[in-house]
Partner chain sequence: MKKEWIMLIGQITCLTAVYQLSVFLVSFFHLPVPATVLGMAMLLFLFSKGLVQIRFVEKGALFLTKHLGFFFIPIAVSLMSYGKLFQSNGLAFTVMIAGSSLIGLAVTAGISDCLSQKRRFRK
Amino acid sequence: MTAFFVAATIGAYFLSRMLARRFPIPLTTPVLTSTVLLIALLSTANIPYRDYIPAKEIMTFLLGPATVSLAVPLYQNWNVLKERFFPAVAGLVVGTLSTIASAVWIASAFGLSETIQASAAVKAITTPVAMEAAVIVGGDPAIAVAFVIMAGIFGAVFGPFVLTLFKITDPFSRGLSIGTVSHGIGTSQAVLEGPIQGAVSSAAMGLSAIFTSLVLPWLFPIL
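For the sequence shown above, give one chain's structure in the form predicted alone.
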């Protein structure tokens, strides 16, 4: 069954890519549509999620090499990154701080508990870092993961659309924006746009995780 689930996941992704090429709109982003297809498959066949876990573990393990491979476009576009280093750092800092603050304030405005506020504060960084950072500020790792996944899918689906809507066409700016707020899932979409977008997004994803880990312990109590 594990081999079947791996094949089904790959098949769902390729079908999603075909759909995205045929109907290039935000709601056909492969990350979203492949997720919906898999959920539909498991639900229709009445397959419990625990049966899918072994396949998920294999593919999750492969995320490591996939993340390392992002260093290739990063190296190939290193000169571009050096030329715009200081504006990129400024944008990264502002984007990260505003993401943390907005998550906490919105959760607070809806009267949600401090645990949920702390869990939401880490929604823009990659899952392993988010789980540890959430614990430090009193959040729940499981809830934090849910927020991270939602932020990633939302960024991948609507990020490029919103940037285009506001006439932000510069590849560097697009990659920086997506990587800062929607980590690896958003970066997977940025890679599809082009090598510069993918390289900058992968760099922003890593740096925003580091920066969040450093500032969150003292920033969250203030917020």
Second form
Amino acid sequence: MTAFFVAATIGAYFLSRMLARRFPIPLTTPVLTSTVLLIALLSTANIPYRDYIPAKEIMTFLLGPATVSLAVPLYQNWNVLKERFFPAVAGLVVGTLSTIASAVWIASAFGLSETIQASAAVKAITTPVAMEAAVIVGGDPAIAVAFVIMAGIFGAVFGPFVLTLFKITDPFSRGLSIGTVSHGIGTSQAVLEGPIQGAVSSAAMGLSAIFTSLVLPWLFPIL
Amino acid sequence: MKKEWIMLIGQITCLTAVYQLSVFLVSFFHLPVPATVLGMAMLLFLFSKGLVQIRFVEKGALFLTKHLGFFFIPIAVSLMSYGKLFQSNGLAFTVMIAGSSLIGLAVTAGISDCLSQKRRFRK
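Next block, the form predicted in complex with the partner chain, ref. the form predicted alone:
In what comes next, the whole complex appears, and the chain from above leads the way.
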């Protein structure tokens, strides 16, 4: 059964990549379409999630190494970032703090539990780091992943539109803000806008993950 | 073709070793940072000091980051056991994600845009 789940997941991934290439719009993001497809498959067949867990353990073995690998594009894009280091760091730091604070405050305004608030605090950063950072501040890794995916899809679908609305035309600032609030899913959209947007977005996604994980254990208790 | 695959697997094995080393360091020294972040920082340090040349791991790293999305799928499938939570809090979650993302986008882009323009005027 586990072999079947692994095959089904890889199959869903390839199908959704084909779909994304055929219709290159943010809503066809492979993570979203594959997940919907697999959940539909499992629920139609009346298979509970716990049966899928062994397959998940096998497939996520390389997630850690893959995240560590982001150091390579980060290093390769370092020159673009170094040139405008101060504006980039200032925007990234204040932007990250404001997106964390507003997520936690909106969650608490809706009367959501402490666990949900802690999971919401990490929603802007890349999934593997978000899972670990959420646990450190008392959040739930699975709920954190849900928020991360929601934030990624939101940033990819509405980010470019919102930035144009705010009259931000500078490609560097556009890439920086999309990578800061919507990690890899947003970055995949920023790449389509242009090479500067893509490079800055992937660097911003790495840096905001590092910054968030370092600052959150101290920041979250005072929010 | 075969040689390329062996090289790719070799590079991915090295990257896995870096990650496992950072997992060990984090748990051994009780560090308050995620292991992935420590691993990234270690690699950046090795590249910038020239201790490891980027081409030794480049192919494997670009393969893994290209398919980074794949690893999130099995994790996202776990959402199916949270159906109830999302049904009863759907509106609150949407407002929270959309609102905080909007604020983050505007603040980040606004500051970076403003400071860059100032710098350009000075030149």
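Think of the rigid core as the biggest set of C-alphas that the two forms share within 1.5 Å after superposition. Residue numbers count along the first chain shown, from 1. Only a predicted model underlies this, so the values are computations on that prediction, with no experimental measurement involved.
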### Task
With one rigid piece of the chain swinging against the other between these two forms, say which of V191, T35, V94, N77 is at the hinge.
N77
